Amino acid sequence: MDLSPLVATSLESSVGNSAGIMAPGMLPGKSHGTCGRDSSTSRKKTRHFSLGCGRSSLGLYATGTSIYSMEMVVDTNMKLYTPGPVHVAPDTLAVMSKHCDTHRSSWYSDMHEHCENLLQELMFTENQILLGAFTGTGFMEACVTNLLGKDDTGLFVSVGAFGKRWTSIARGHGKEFDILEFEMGKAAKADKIKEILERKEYATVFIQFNETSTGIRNPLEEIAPVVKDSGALLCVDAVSGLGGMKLEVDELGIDVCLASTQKCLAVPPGIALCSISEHALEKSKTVGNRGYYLDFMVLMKKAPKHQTPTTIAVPLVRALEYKLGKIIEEGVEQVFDRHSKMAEMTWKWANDAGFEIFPEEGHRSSTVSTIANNRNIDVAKFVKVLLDKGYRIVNGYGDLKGKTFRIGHMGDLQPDDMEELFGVMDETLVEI
């Protein structure tokens, strides 16, 4: 690897008079150590910086006057079985490395428009598609700031941690809202939602399609008609579901359906997307204090040109176009079936290993499985030993940490990949 663009030819070369100086392109980070730790062998403070992705990084140490040591830590064989960000295939990374024109070029506009068309096909919608230079939480916040006016009340239906995140956003903006919260591991029930909607008028209802923390798939096919009958707008967080499970946006009357690239679409994080209905756009026009960066009206200004109002990560859009094309090439129904098959394989493995499935039967996600720790194993140790072997799953999220663990089966993963993981997990369970 040619290090000359990053560091001087001599590791003792002067880099400035501050302990925090970095070579061009380097970022503070961790690489088998703690960023900014003091050296026990030197009177000068030592800073450790790394450049890399995942467990592959270029590290160096810098004192107040010089860079004096370097290390390489490389593990290119680690396999991610996570609920996101997920493994990104080499061909996708190769696409990102290609030369790009600017976000105001006709080349970019054509690519952006192609993404819109492919997303409409994947989401079963004719609604406007918007892209944003942020992750899914950005569009979650946009739904709150654009679709709840000062005299409106929102209803947040929560079945886990990300439903609660949406209420935290609303609270932070001083919005009026009610929460209908279901027990973790249980799906939202249409009849309960209907009772609430009949009691009080709500401008907008917010709900997850696929709750990443609990592995629950909400029955939107039952819930959406109830919401639409009430006259409320419907916003759906499909971050960990879009591209892995079928979601017919127009059939269900979803006004905003949001997602991001780092889950089932198997693109690095950094871009969020949503479909938005005319009803939602009209509502947004009537709401004051929408801000700027997440204002639907601002985002729409460049929509006719198939562009974004601010600079977007063009290589990520290029990767998104490529991956959407691969999904369409495989066949969307085949993609959904593959995710469903991997989910069923995971549930069978869990039951055979003596574990219970945390989410209730009939409402389990096809993209992430949350496994109950009824065997009372040391989940943190289980996750760590698997990681040492090159396989990453994750602990339970938030209050479920140690009580559950989660296995992602989304994106580019195939059934053979799952079989490989199951074998390693069986081996590891015996060892710990």
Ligand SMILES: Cc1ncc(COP(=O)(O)O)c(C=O)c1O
Second form
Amino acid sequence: MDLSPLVATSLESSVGNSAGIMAPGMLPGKSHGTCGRDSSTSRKKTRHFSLGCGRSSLGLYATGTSIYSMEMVVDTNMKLYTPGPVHVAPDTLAVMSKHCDTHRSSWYSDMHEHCENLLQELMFTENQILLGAFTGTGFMEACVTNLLGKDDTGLFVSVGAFGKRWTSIARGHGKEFDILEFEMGKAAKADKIKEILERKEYATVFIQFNETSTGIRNPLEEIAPVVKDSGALLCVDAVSGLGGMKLEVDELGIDVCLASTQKCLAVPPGIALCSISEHALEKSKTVGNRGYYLDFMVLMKKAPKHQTPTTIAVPLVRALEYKLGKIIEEGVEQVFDRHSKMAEMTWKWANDAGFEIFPEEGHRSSTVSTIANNRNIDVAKFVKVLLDKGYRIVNGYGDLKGKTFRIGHMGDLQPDDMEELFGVMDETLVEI
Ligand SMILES: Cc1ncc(COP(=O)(O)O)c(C=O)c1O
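Alt. form predicted in complex with this ligand, vs. the form predicted on its own above:
What follows is the entire complex, opening with the chain shown before.
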């Protein structure tokens, strides 16, 4: 629940002459509840807000007509097993809360450059890295607007909801495209893509590395060579895979590989990143009507200074630098192994509990598991009861709602965290 309207009402009242009593630490006009819920017993007058950082003070809010008591509840025990945004560790939050210099300072440039280097290591690339104060969809849109000219056709390879997002973006920009869709739960097949590419010329092929709605990991090691042979550029959405599964950008010849911070990197949402090849940059120069904010040429202007053309979310970049450092310190291979182990544990739990795994074998994601609801349980209730116990998993995405549920095992989660969840899920399945 967003607290803003409540605060605004109270402020208006206090300007108008009633007292507005602020809870300690609250800022006027700011929302202080991120996932609050109404108290079921006194819905109209008393609202409890979960803040995610420990039980804090009780505040009273007086308006002209009612008194709201706001118990600031911190869900230190709330554990997110989500496919993003994921749990952000207290040390990462602490890094974000430090004072920052501006995005035009050498202090910032050094930090940005360090992020570039760490991301190059994680992505196995020497390509230019770009950061932006938006989310992954921003770079998806940038790829469509920069890599498809007026005489070009794009090929969108879709294995789920995020694959279809390319088409919404392209329609919005009046771009020509074809879509090659694979059945939900199945991975994209290189031979089918090859067939299409042999029939028609495409400027750029767009695909997901990890389709978060179905839990499919596309076999890019088979698909990338086929795309490269055709002469098309290859744009990969690695939003829910980067940092959880190995993706060798240069080895595969990926021209743009994009991601966001709120998934395996375990940083709050708000920064998107991509690697971009010389070929993609050359192509962008030839495309008209690229806009401004997401124009690769504009984004590249400040690249030599390791800065962004517009103001970036500096505290988030600080958190990103910190988390990337942690990933490198753990060892990228170890991080990938940890994710793969958690995925295997999850599939075993699901099978033992009588569920099937929705995505086809051999192409399952290491970062999110989509579990088929072949037991026909009430998924919404299952999710809700788990939530009441302090564990958040999520329902199926879009058309798969109720038919599947998803368990994220990405970011900072450890095998022990998974064991803990399995125990609670077993107990809950008996109860519901
Ligand atoms: C595979 C995939 N692509 C794109 C997106 C959109 O990313 P963002 O929400 O960062 O814009 C998501 C978000 O969940 C995703 O999972």
